[in-house]
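In structure tokens, the next block holds one chain alone, the form predicted on its own.
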Amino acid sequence: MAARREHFGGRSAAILALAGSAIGLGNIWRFPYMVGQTGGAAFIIIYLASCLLLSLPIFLAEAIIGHRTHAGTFGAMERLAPGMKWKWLGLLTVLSPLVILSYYSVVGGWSIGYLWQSLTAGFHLDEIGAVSSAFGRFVAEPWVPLLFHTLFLGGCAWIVSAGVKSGIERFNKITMPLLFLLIVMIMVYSLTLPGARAGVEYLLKPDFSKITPSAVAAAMGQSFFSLSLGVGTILTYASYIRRDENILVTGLGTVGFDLLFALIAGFAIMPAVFAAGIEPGAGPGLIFETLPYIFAKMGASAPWLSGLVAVLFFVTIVFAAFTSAISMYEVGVAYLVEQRGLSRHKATVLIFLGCWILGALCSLSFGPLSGTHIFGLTIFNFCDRLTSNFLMTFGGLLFVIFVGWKMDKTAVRDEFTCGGTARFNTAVFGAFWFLLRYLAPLAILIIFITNFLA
């Protein structure tokens, strides 16, 4: 079966696919508002350190499992630990990304909806409160968000059904360079706005008095969330990387792209937020509430330019959402194809139906089902809280324990060093092994406990 599996065309294709999995709404939506809420540049410093010292070793642990076995999450754990309960980790990391995909496609649908509005009517609201209420009305309306949710999830199904090379690889090769070009264009425009300098200073001048234990945990959690760790997407994509590929170089390339994009997104959004005189810690509504208001203010002096920037921004959001969503989709498809013997087409349809139903419930939780609660949370918020705060961190913890404490060290070293042929990898293996066995589990426990107490 492994011989018939598709592979990415080369290192650049693998890095673009893995970077596409990592670069998503977490970079454009979550990173800027968390920077705003937790101290600007001080948060960024901790975030950078967390990516290199925490998230990179976890990323490599997942990649080593996938690359070693050339199998999806469930099959990989069965091959490395046959007859043991570690296979349940494989099953957990099949279900987790599909739950995430279900509500993520709702947000992706909102992005398509706002792109459509920017292409047609534009944003013509005078007060920030009016923008917030417009967003509330949009998500509470049952049918239109469901339509966009269906379009987004259907787009993911279309890409994934084409296969690893013809679908996922080709899509990422086209969209990832375009994604960087679009976010750089938006950043350049944002930096030219009157009053943007205050936003730049906010991102560059650290206020170390803002570094609290909660801020440190938030930065570690964001680095974890941004790279889509703990849910099997990295493992699954790594299983499509050719045997002779250097895992460390691929990992560094992926983390580097993810960091670069997050920083550019910060410089694209925060200067515009300051230019509009809006509180930088605007929160999760930054994209769909605050930024449309900024576009509306721009439109007062240059309507055509405001409309163009709005279109470019929401095209960027949609592309970023797709690149991450298809990686989550592929985890479930790989499981059904490899373990259940389904064709890729049938597996894609089955995943679509399951995620569409749960996603529809999440979407309706803002409207007709708003009174339905699970542990005091709406269906959407429950799925988000369950996966982001618990399943991702729990899955990541199990991955590092498995690679650091269960797998044979010789096998891990063999994967990390390309069979001993990569001299640089061999020199840094000791540092990786220490971070993986000791620092990473401790840091994940801190994130887990912080999320539990939140």
Ligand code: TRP
Given for the second form:
Amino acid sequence: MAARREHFGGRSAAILALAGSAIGLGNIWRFPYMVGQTGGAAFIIIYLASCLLLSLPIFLAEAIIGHRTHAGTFGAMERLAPGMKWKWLGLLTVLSPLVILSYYSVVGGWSIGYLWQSLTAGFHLDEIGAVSSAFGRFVAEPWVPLLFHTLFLGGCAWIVSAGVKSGIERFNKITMPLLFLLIVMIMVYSLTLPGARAGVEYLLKPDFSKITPSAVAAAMGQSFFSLSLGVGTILTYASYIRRDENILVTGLGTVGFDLLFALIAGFAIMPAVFAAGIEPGAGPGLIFETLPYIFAKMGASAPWLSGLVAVLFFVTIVFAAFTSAISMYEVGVAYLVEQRGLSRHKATVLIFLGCWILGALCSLSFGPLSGTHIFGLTIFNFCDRLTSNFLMTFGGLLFVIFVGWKMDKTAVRDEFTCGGTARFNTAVFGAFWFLLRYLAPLAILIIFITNFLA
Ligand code: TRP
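Counterpart to the form predicted on its own, namely the form predicted in complex with this ligand:
Now the full complex is given, and it begins with the chain already shown.
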């Protein structure tokens, strides 16, 4: 076991890193299309509630395990519950982020590809034709997406191999403020488009008839995904937070930034969608199909400006994806270094190889391997479904049960209240304990069952 572990420099570095993990494709790609599909403002209200009442307690549970033990997922479980089956949870949560990373890297690669296109040729209506066909052609072609997948994963490897402080922390410190700046700029542009008003109203006027059980489950699942819960990423990053840091403040900061970013992304995308006269419920193709179409359409009247916005937009996506992907990468690296005694460099290379192969299979499943199915799903969809619907929720459930029912309550209280010194934390501990023990397991079970039936 490594004798001296690295740490994040301070509170802001820790929050930036955690927010970097949380803010990603989930905020820019998944959140806006889910809002679109599930009915605008009503969805946002349920989403806010599930972030605070469900995801924050789960986030804190994971963070408490990591911060308490100062070890990666596997080591943490071993230390808190020695010789027990809980260490399998540790192992599961080493593997699931690596599966996510494999297909996430493919989408990250597409984003690099689109950035490349926006820098070189741009988007033109005559080439795009139907909204979706250009994207379909792009992902079905075997070599180019593989090349971009390699670039994306290689970029992650490069950052992670430099270490927690001079790699991950430094990258997040530079990138995160930039991401906020960029998304705000895009939002301002989008809000000034003629016809943007309808998009704003859509995001602000709730239609409560849209609050159905499945919308609630979708909102809870989205807040889970967006905060990177259930796969040990938060645990691992929290293990790099200094001993005396206030976990609740870190958690509130992360959730707050993640929410804020998702909302700004919503206000950056929906007004543009309405301005272009497109159905808001376009689904997962929103970013790679609908938006290039919008850029092309606007380009007809103001080519220079729309070209610039397209570049800024894809830069934002690429870097948001990077900050999330390196957090998944780090979970595997921490395991190999701390439990298997590998050097950081070797661990990085090994994970690159494993994820590259699985990611390549995911990438090819849009083209040459499209006929290969696992449980009736293509390889990409299988990895996505397996992780976001099952492994993340299952891991999250086990984490809250572990902290709420298995871990020593005094230890949990001690972590949560900074050894009793934080007065606000002490005052809200009872509420946290209730949410963690009862509401969170129940809610996760509901998401789990809903996903199972879907
Ligand atoms: N939260 C990330 C996003 O919003 C995606 C994500 C899901 C993730 N699960 C994760 C990131 C696990 C890191 C670890 O895009």
